[in-house]
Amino acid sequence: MAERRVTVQSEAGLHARPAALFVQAATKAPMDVAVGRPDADPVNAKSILSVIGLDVRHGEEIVIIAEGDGADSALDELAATVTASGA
């Protein structure tokens, strides 16, 4: 299992458009992908309601988890969607 810890850079946090971009990227991944706060159970990263429900704010850290072939690539792409300040 691979994981990335990243800090959300979007001023909106992981809500609205940034969440939609994140979920779109997660949906492209051929494996299960989860996301969560470091101190909580992760949720399905391919579910917009689950991702928005995390209520992640600007500057907070999240953990993105994937397992399987291509997991590292998928995690790199997902990390990039939340660390881009323009998202």
Second form
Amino acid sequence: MAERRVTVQSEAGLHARPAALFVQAATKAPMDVAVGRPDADPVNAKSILSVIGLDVRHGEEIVIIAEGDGADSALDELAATVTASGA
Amino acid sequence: MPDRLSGLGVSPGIGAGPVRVIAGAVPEPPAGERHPGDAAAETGRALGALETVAADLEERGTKAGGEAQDVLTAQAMMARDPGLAELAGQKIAGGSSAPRAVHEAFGVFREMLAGAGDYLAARVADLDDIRDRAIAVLLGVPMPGIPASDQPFVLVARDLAPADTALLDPAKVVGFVTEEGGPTSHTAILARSMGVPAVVACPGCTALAEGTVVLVDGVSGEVRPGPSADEVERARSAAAARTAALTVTGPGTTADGHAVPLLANVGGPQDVPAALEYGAEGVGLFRTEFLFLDRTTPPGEEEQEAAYRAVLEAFPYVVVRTLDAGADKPLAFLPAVADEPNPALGERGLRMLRRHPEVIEGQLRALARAAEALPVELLVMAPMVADAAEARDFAGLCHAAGIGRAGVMIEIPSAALRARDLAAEADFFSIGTNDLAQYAFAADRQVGALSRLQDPWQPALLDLVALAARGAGGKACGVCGEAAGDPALACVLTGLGVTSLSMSPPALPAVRAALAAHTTEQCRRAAAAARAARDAATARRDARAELPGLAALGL
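Form predicted alone done; form predicted together with the partner chain now:
Whole complex next, starting from this chain.
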């Protein structure tokens, strides 16, 4: 199982456009992907309702988890959608 | 499909085009509703409906582009949310019908979002909209909200709320037909101000299938599905012949030279061109709500000043009505009015403003400054004035802000009955016949079933107008309600002693022609005949008998 801990840089947090970009990227990944706060149960990263429901704000840390072939590259791509501060 | 439907024609003209229905609220599928047994098929139906909604939202987004596209794309993603699909599937596996399962699945996410921060609470409305769309697809009922269309269409609805119509593209609507509403409903007023034919109180119209071409006659009130090209042509040429007869221009005056200024009702700077085009001599009712609706903070005084100036610089004479809000027209930036069992009888109009003096004082200051350097006669009036004390308070506020002429709207029977007392405090009157009828007959303006009682030809209403005009004691007493735009009634009002008439701009030519065709004496006789009648229909008939010029004009 691979995971990434990243700090959300987008001004809007994991809401609005950044959340949509994040979920779109997750949807493209061939495996299950989960996302959550470090200390809480993760949710399905392909579900926009679950992701915005986390209510993650700018500057908060999240953990993204995936398993299987290509997990690392999928996670890198996902991490990039939330660490790009312009998103 | 019925041969023809019939309602009340409230905005003249002929319109023909395909029907687009605005649905009312989508019903909640009953709790415990079950599917017939094939869970896989039922799940397929649910997912199919969600996908239809997603694809529709996406398509609208592509058309809209820009920021709207981002919003609609995110909404489409919500409709395609795998968590939502999974929950709905589980509920269907447990026996729930597809509509009920979709409703409950949305409910789970709705609760989650509603409990969190402000941003998420705002998403609840998006979610509800998607849910209603999906359920509408499953039930085969029209989608909620204003329909999107590339083609001009006839808008059909149970009734139209101001919030619905704010987003309408006037270039796309060739007619309005509503099941409810009366001559003074929002639909009627909006249609007349847009110059679009409209029929209200038309039972069965919401059952017309989407896309059915209908012919709408805004005079006779007839709505005919599937008209031949020939029929549409005939109806159009009859309407055009009527318009051609109305060739009088210039200021409003009777045949014997008694001046009755003809003014325009405007809802904001966007209505100025139409008012000028139809030859309005000024503005008799400048509604200011447009500046205040749909915002979470009140407009600043500079913003207000600029918007007012855009109207004040176009005319020599402008009557502005201060903000008219209340439970019927809520404003987001004022604390919600307590849950009123009868909003029409609650804290609206001036009553509301007395509780928020900073709003009205700011508005009056902005108005005074907007008029400062302009050669315009500015008059300001308050809505919903009940007695002399309110008139005095309002005049005091106006004078303190530097506004010379402060008036009151006569919309409540008490104000008409004691017009003499109010005239001692106010500089002028303007009679709002729509609300005056609503309160005189205890008949809500929006209730189509009561349209008989909102008929401005009701002799009781005419009595109240006569009382107000006499009580004005030489001060100006205009009418800015819908009655002023009816050519025959305009003559009657003149005969009752009303000094000016203000209406939707497209109504001006017919009223101008009707006045020019009759003497003051004929108007007085028509007024007397109307007041002698015992019901509205007789009043109309007997008054028209005294106004022979109307028939020649095709009015």
